[in-house]
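Here's a solo chain for you in structure tokens, the form predicted alone.
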Amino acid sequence: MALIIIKKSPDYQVAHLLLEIALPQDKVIFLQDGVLFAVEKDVKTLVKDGVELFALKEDFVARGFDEKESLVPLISYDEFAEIVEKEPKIIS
């Protein structure tokens, strides 16, 4: 299991490559401009089954989105920190 952190918007190919390498039971968290993935209609089809997707709520709202628009669960900074502490491997 690994935690993959994506900070770049969907316009960057490296962000898509990080999604492609995610394995079942991995977690992906979108931060900064990466939260734009949270409104992509096909975001869940970009990863393998069993990959958990999250977006940082504060970054999502800071970009003018309403929380209801997110297609993935939104998490707080505290929840983000908890996930980071638990994951032995982090890819960013």
The other form holds:
Amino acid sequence: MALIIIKKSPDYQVAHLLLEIALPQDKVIFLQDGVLFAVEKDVKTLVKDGVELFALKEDFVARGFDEKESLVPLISYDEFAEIVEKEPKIIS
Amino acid sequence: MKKILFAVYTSPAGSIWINETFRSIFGMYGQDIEPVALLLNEAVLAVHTNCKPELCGVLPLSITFRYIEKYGTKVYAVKEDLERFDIKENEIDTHWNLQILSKSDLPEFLHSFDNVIFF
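Requested next: the structure of the form predicted together with its partner chain (the form predicted alone having been shown above).
What follows is the whole complex; the chain from before opens it.
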């Protein structure tokens, strides 16, 4: 079980690689330009079943999106910090 | 001892990230940490014997070699990325002491570390 943090936009191959290596029970959080994954129609098909996806709300709305446009749950900085504290392994 | 993987994916020519990755790795030996390097995507170009970033004014990769040898740093590269750039085994500089792993092994490999940092 690991926390995977993706900061690069979907234009970057390495961002897709990080989604591919996610295993069931992993959590993926999109930060910075990584939040652009949250509006990709097929974002949930890019990961294996059982992988949880989140995006940082502040980074999402800062890029002009409405919260309702996100296809994955949005989390606050506080929630992000809580997840980081709980996860023993981080891939970033 | 914590195991930390330092993964680098940018080209060795025109960017400093491969040398910066190894500079970070060598700094870890002063801590209770076991660092490992992974080269993927364009970064695998670094292992070719003819790769000379210094021709672009960037630091040579060879400055890492004596520390890789001194510390016995494990360096991995992705097989499919080596194949993409047609880098054959006999073209790989032996100073890297390179170990090759398949892309299909990456999920398990990356999850075997306490932390993975992409440069």
